[in-house]
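Presented as structure tokens, the chain that follows is alone, the form predicted alone.
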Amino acid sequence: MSYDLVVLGGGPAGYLACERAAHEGMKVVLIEKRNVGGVCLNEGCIPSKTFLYSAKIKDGAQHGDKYGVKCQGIEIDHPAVVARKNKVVKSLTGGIASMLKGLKVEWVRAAGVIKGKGPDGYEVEADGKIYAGRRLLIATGSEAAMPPIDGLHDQYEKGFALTNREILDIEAVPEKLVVIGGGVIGLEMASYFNSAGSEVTVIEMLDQIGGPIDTDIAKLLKKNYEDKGIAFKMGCKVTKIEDGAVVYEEAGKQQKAQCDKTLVCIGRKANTQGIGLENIGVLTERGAVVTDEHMKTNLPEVYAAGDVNGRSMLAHTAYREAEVAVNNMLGKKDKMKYNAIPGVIYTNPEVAGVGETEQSAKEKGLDVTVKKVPMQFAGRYVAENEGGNGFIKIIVDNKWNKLLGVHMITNYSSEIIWGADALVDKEMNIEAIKKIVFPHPTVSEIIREAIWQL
């Protein structure tokens, strides 16, 4: 069975590559054993957002008296939240499957293993058959990293320790939940279960939550959630997971956090094992496939996109990488840029940022101006956020007078950041940005306010 393109993996990078390639007339086969959509659609981005939206509605109703709305008996019906999550996922995965079918993309629902290169191209075995393609796209995604913590494997098997996959199907809200890892996944799940009634403790090895986000934003987000009742154990290392408890070191002393469930989310690792990369000699580093700016590997006509290359483990990065890969397959010059990849944490309030932070600019020795402006300068924010304390921070290159970074903590930031991303990506001059007309009243006007206050 010979094809123009064999795609191994049906997550965001894989299925979008199939769509783009098929639109261009390529004969495409997708090899994916599970539902299309990958981690993002089935057990990550989309499912978690259904959880968080339910929490947001509950929190809004609970504090409705600030806005003249009084409610009583407010609670989260967790089984109903899970049921709705499943409905949303089924709808979206079904839509993607229908789209691929309409484009005549063949979907082989089985695990695939690269076997070698034959007369018709790179050969992948799936369900006992060989599928050969002139080009091969590796898009096998990633999985939750499981650190070598004493007792983790046993407690995972018992169902006490969970990853992002299991937490989204949990049947009941745990009375006490310990989250190991204060990154994006950990914070979002801590946010939901705090709203759902759990007593939540977050244990983070670093001194800051949110990974590489702006330091001031990380501090404010942590304070906001401490005010909501979440406990943070910073600079602490988990040493053991046992029945009903997580053991950790804090200031050189052993501590124990009792809980009903623990969520392990200390990062992700590329899925490169067991797919046959060694059979054709694909180069990997630190467990991820090495790619250049054209998404090419070290082998001709072999590409890799999405989490499997470890460059930027975000679904929207995977989408763009897939487009770059397909364009280069077709002879269209295109390259991937990583300087303006937006990041979002869908907590309440949301956090979003793109480009250089104040800290990264300082570490690189860049000559910049940093401007921090309270969200109260946006009228709609004041109207909709009683007592809100969000802000925006912009980073401007002094030599070229262009925008290098935008970071904010406010609801709607996930819907605003794309515009800031465009400004950073296109290296727009500050004077040109001042001439952009923003709709009024919108929260997005805070970008204009910050620019004019430089």
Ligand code: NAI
The other form holds:
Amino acid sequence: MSYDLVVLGGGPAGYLACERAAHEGMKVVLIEKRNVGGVCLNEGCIPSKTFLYSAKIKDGAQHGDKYGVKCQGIEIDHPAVVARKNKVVKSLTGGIASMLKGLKVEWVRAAGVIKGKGPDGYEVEADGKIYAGRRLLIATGSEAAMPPIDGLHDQYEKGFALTNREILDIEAVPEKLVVIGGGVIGLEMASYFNSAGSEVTVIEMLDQIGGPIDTDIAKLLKKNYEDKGIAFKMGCKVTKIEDGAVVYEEAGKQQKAQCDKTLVCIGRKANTQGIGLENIGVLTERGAVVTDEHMKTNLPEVYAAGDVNGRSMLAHTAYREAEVAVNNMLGKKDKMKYNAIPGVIYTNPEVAGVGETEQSAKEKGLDVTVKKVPMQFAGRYVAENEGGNGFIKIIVDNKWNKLLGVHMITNYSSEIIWGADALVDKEMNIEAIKKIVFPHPTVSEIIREAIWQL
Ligand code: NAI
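For comparison with the form predicted alone, would you give the structure of this protein in the form predicted together with this ligand?
Below is the entire complex, every chain and molecule, led by the chain shown above.
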């Protein structure tokens, strides 16, 4: 069977590419062995957001007295949270499957392996059949990295060590949970399980949580977490996982954290094994498919988008990369820019940022002004956050008088950051930004306030 495009992998990059390409009239086949939606919809972004929303309601109700609301006996009913998560996942993945059907995209529910190049193009074998495409999009995503930590594989098999996949389905809230890695997944899950009643300890190798986020934001987020009862072991490397305990090094000494479950979230690795990349000679580097800014690989008409190219490993990056790939297939020149990709941690409070941080600007030797403004300058924030300590930090290029970065820790920041993203990406001048009318009262007004306080 021959197609204009064969898409391997149905996550955000794959399904969006199918949608865009089919919309443009291409004959498309999607090869995806599991549910459509990838990690994002099935065991990542969306299910974790359902968990975090339940935690947000519970935390809000717990502090209801501050807002004149009397609430009693508040607790998380974890099985109900999981059941709702399953409903949401089913509804969204079902929506994507129907959308693809409506666009006449053929979905082959089987594992695909690239076999070679034939007269009709690149050939992928799935379910015993060959699907040939003039173009091929590799969008096989990523999975939790399982580094050589002693005992990790055994404990994973035994169900004591979990990844993002299993933790979203556990039936009972563990009494004690050790989270290995204080990155995005670790923080979001620590946040939920703390609200759900677990005694949570996060063990992080570096001195900062949240990876490359703004240092002051990382400190405040950690403090807010500690106030809620989450414990942190910073600068501690996990070396071993054994029955009922996680072993780590703290200042040269071996320590043990006893727990009922441990969540391993120490990064992800691109899914490039077992898909036949070597059969056509697709170039990989450090386990990820190499692409240029047009999402092209080293081979003509072979593209890669999403986590599999290891560039940014975020669903929203995957969407844009998929569009860039399809546009280039159609001969419309389009290229990917990575300078203004927003990063969000959906905890309570939310953290969001785009562009240069104070630290990255300094490391690059950029001539910048950094302005930090407390959220107390936004009336809506004050109305909704009794005693809140959030803030925004903006990074401005002194030479060109434009925004290089915006970083914030406040409620709604995930919904606000796209606006900052546009200002950074479009290199808007500070004087022009001053003239933008923001709705009042909103938390987003803090961007305008910070600009005027420069
Ligand atoms: P991550 O790369 O964000 O964080 C991993 C953390 O583990 C790092 O801070 C690292 O220093 C630490 N670490 C590594 N080895 C360790 C060891 N032996 N002992 C202790 N600490 C160790 O990876 P994470 O959290 O697994 O997230 C994976 C991906 O999923 C990321 O690319 C992230 O962007 C994406 N994601 C995005 C979300 C969002 O946009 N809100 C939500 C969840 C995931």
